[in-house]
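Quick heads-up: it's one chain on its own, the form predicted alone, in structure tokens.
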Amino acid sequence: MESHADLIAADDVLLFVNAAITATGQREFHAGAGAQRLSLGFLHEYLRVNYRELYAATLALGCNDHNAALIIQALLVHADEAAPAERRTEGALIARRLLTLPPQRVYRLFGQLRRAKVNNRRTRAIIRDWLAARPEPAFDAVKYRSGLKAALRHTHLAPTEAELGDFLFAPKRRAHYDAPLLDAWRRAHYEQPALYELPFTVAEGFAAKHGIARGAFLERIAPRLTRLEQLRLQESARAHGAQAPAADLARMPLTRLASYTLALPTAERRERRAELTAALRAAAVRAAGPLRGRWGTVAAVLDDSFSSYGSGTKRRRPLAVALAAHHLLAELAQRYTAHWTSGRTDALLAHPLGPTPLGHRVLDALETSPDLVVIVSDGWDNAPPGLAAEVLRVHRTRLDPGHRTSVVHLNPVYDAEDFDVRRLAPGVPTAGLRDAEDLPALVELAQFAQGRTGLAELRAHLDARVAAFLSQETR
């Protein structure tokens, strides 16, 4: 029997998990960046102070990179609050999560620890181990030069090689470097061809210094672009009269590919329909993995109202998550139907438009008698307001008291005012959703948000996720 305190604790942890998955401290459609950061900062401190062990465990739950960095920073800044047994688990979680973060974000985190004057033994060991695991120290020295220098100075670590030390702290000491990348950086200061041997973001600065035309630069640097850089720079290359870098869309992550698709003009999406649809489907098949075709009958209610535009800093992000979820659910289900709030049926041409008649679309979905209804929406039901909640209440209490049809609400937008993602109805489990690829795990997690499970079950779930997370192979 769970105590009242345990139920409150479980609710607090789930509330934080929703925030840690969706919130990035950036402006959303209904709230500014300041409100987002203030609300998120309060949640981090509240959970760390009251449930430190569970706070650390959320690193294994798919929280986004922004919140993972905040959690790691808070755990290291307040290391003296942890018991010895907690420190071992925290250290393992931090080390494992750092390996999954983009390097630039890790170096930024190390810089924040330096500015906060956090230099305890555990912090130095974590930074040392992460640097030792980096596959190409010369690449880091060129691409993340200032970050690497700051990390080495902060931890009083010596570079792995003397040449690397000279490159970082006395670059004029040598007339030549044995490492090709380091020497290319040296030559790029006065020799234009050398800059095309460097990573794109470093070469970009040298190209500006040498006055190289943007179009010519993009054409010559194309072979060195990463997959995401190839996607990001296609439109820029065309705008400067250069040939767009070839991008292998079939290998792109599902949600990233959905964002790319929605950024294209409608006419281009029509022209490239076969290519884009095939790429989205291939990404969805990869994301579904062994669960493909095992979810029975599924109906999705997908929000493409005007608020799915997001904000200037997260442009079309909620709509991209809905589009990616649409393709993933089609692969997970044996039989699948989609219901966009706009009433459109062509997912590839989706764009943010009009109000949010969620209630009507939920009715349409329930009429198909599915095993599962998945609602992907920011939760602002306004045409008419509150209809979705009433439809779901009547369906649950009068038409389907035996819960033959499960309903799950996945929300990609953090509501700073309520410290949570906005919910549709009390009886419908709601979970935050960052990337559609996390959808299967979040549908499982959402069952805890119904208020019928307590801290013991949630703790067991977290323990299992932590064990699985720590046992994963590092990349």
Second form
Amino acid sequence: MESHADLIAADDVLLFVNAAITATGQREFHAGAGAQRLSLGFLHEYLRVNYRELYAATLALGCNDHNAALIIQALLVHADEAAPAERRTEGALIARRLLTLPPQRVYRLFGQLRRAKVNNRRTRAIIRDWLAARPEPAFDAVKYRSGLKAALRHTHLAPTEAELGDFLFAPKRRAHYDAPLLDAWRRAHYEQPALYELPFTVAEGFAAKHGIARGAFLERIAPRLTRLEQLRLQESARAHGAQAPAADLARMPLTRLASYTLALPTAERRERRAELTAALRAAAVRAAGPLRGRWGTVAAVLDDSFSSYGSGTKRRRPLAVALAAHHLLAELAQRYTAHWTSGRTDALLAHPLGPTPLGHRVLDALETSPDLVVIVSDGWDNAPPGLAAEVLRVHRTRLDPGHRTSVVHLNPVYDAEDFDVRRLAPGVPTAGLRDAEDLPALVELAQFAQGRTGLAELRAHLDARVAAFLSQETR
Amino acid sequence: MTTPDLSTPDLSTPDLTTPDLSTLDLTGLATRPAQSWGAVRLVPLVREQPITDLRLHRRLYPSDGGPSVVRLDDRSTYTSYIPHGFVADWTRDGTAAAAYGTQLDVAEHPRSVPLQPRGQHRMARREDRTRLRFLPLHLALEGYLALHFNGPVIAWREWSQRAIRQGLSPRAEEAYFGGEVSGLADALRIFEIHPGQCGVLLYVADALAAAFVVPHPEDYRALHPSLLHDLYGELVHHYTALMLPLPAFRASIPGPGIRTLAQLRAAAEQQEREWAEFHDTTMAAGLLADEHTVSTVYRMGRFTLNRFLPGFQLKRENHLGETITDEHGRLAYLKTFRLSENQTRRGHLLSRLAAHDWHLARTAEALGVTEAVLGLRLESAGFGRLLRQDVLDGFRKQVRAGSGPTASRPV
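Now that we've seen the form predicted alone, could you pull up the form predicted together with the partner chain?
Below: every chain and molecule of the assembly, starting with the one above.
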């Protein structure tokens, strides 16, 4: 028999998981960055104080990098609240999650721990282990110089090599470094060709110092670009007339690729239709993996209303997620139909415009008698308001009492006011969605959460996820 | 905050030469579901068939924060904060017109006309054979400010020398700048413009605050942010500051009787129709059902630029505004301003006085009050200086002596 408190706990945790997947503390269409941060800050504190164990376990649940860093920071700052038994799991979870975080985020997190004056034995051990696991200390010393320096200074750790210590703390002591990367950094101060041996972000600063034209710089630095830098700088390099090799779009992650596509002007999208569609399809096939073609008849309702523009800081993010989901669902399903809220049919030319008549589109989707309806929307149904909820309710109670069609709502936007993603209807499971790649897992999770989940069940699920997460190979 | 006032006397007749009673005709404009944010509710109006031979364009008047001066005639001026003017372009043969500044051939017309020196503005000014520049809302407000501006038509002995010589001048009214209306900026920013949308009705705490209609959807898209630069009545400001967020009019479909998807779809469409009907007959009734006094300002091809004044009925919605109508009287352009209770009262008093040739006793009789009460009411409406001081003092004495329950009876 489940107690009332247990049900509340389960609800709270599911709510937090939605928030931790979607919220990034940045401005959204309806709320400013301040409101987002305030709301998220409260949620983190609430979870940490009340359900510390479950709070730590969400690190295993695919929460986004921003929230992972916040969780780790909160756990380390309030280390004394943890029971001795919890510490071991917590430490393992933190160490494991740090390995999947991008290094710049980890160094920023270390900086924040330093500012919060957290320097307990556990924190030092965690930083030490993470630094020891970095594959190339010299690369970190060059690319994340200030971050590494601050981390070493904070924890009083000795650098692994003597040369590295000099490089970070007394760079002028040596006239020459043995490690080629360190020496390139030394030479780049006065020798232009040396800067092309450095990582892009570091070389960029030296290029500005030497007054190198942007076009020429981008062309020569091209081989040193990371995959995402390549994608990000494609259009900029072209505008500066650099003859850099085009990024291999097919290798890019699906949602990033969708963002890139939507940033292109319509005329160019039309011109490069074959190339972009092929790349999106290839990325979707990769994301679908073994599930490809296993989902039966699927109808998607995709939101391309004006609010899918997101904000200046998250430009077209909700629309990009919808576009990525469109391609992914097309691969997962045997038969697939897409229904954009604007009524347009050409997904590649999607553009955030117009109101959100979700109710009418849901009706269109239901008319194809699908096994599964996936709604990707920020949940602001306004033409007319609340019609989608009514349509779904009446459909469930009157037309489909046997649950032949299941409906899932995936929401890419965190609603700061409700501390959750905005829901469409009480009977429809809603899950937060950050990257379209997570869609298969979320749809399954949402369907599982359709019945009221008890705490024991949730705990078991979390324990399984934690065990799987900890035993995973890194990357 | 804006303070339009007329600072020099005007003894010519106000521009109400051909007053004409009529109601607004929203034929061709369909109501779509409202979107609300905080206390603000925006109801989009969609045109099935956009008007192409009349286009509107905004011209910004960058100001240094101070008021602009508009010359009405040789002796009177209108002073207010004026952020922008509208430019109307039309064609005489019914072919598509282009909004000013978007034509390819702009060599002979500079893209932006430098701001005229102070005092050179006009309310409506022909700039070309088929181009008119006018100051939106100020055109209508000026009509309200100039209402019986000349003062008493017969020099009854109660009126002061100043009233006889200068009339109501200077006449001043206050309004709020849209940027100061809390929540309006956010409501406009997150509003999702419908395809084909040509207008919007702005409700604050479900009281109709302003209406705005343009000929073409692209004009609307360009002019949507201009709503933030407009003037709003006192009521709008108070309601947004005091009101809690409004609930949306959520659709609700009764479950019983629905057996197929087609029936469900029909029920959903029924919802939209019901909303449009409810809105047009209930929410917007104050603007659409009441009769207005219309006067023509300018004729441009088959279109006419008019301004209209409300009937100044107390305890009712009173909207003044301006319209551009075609030869059938259908709206191509509409912009309204809601008068506050005090402004309505002032308009009411002035129009009642004018109807009785400014004779105090007869007006008082028509309003069902004593002369003294009417005198004090004039004073509290801000027209005290029109009455002679000794007459006003006499009225005060009479009322204080207790001329009975009439003193407190509302009109």
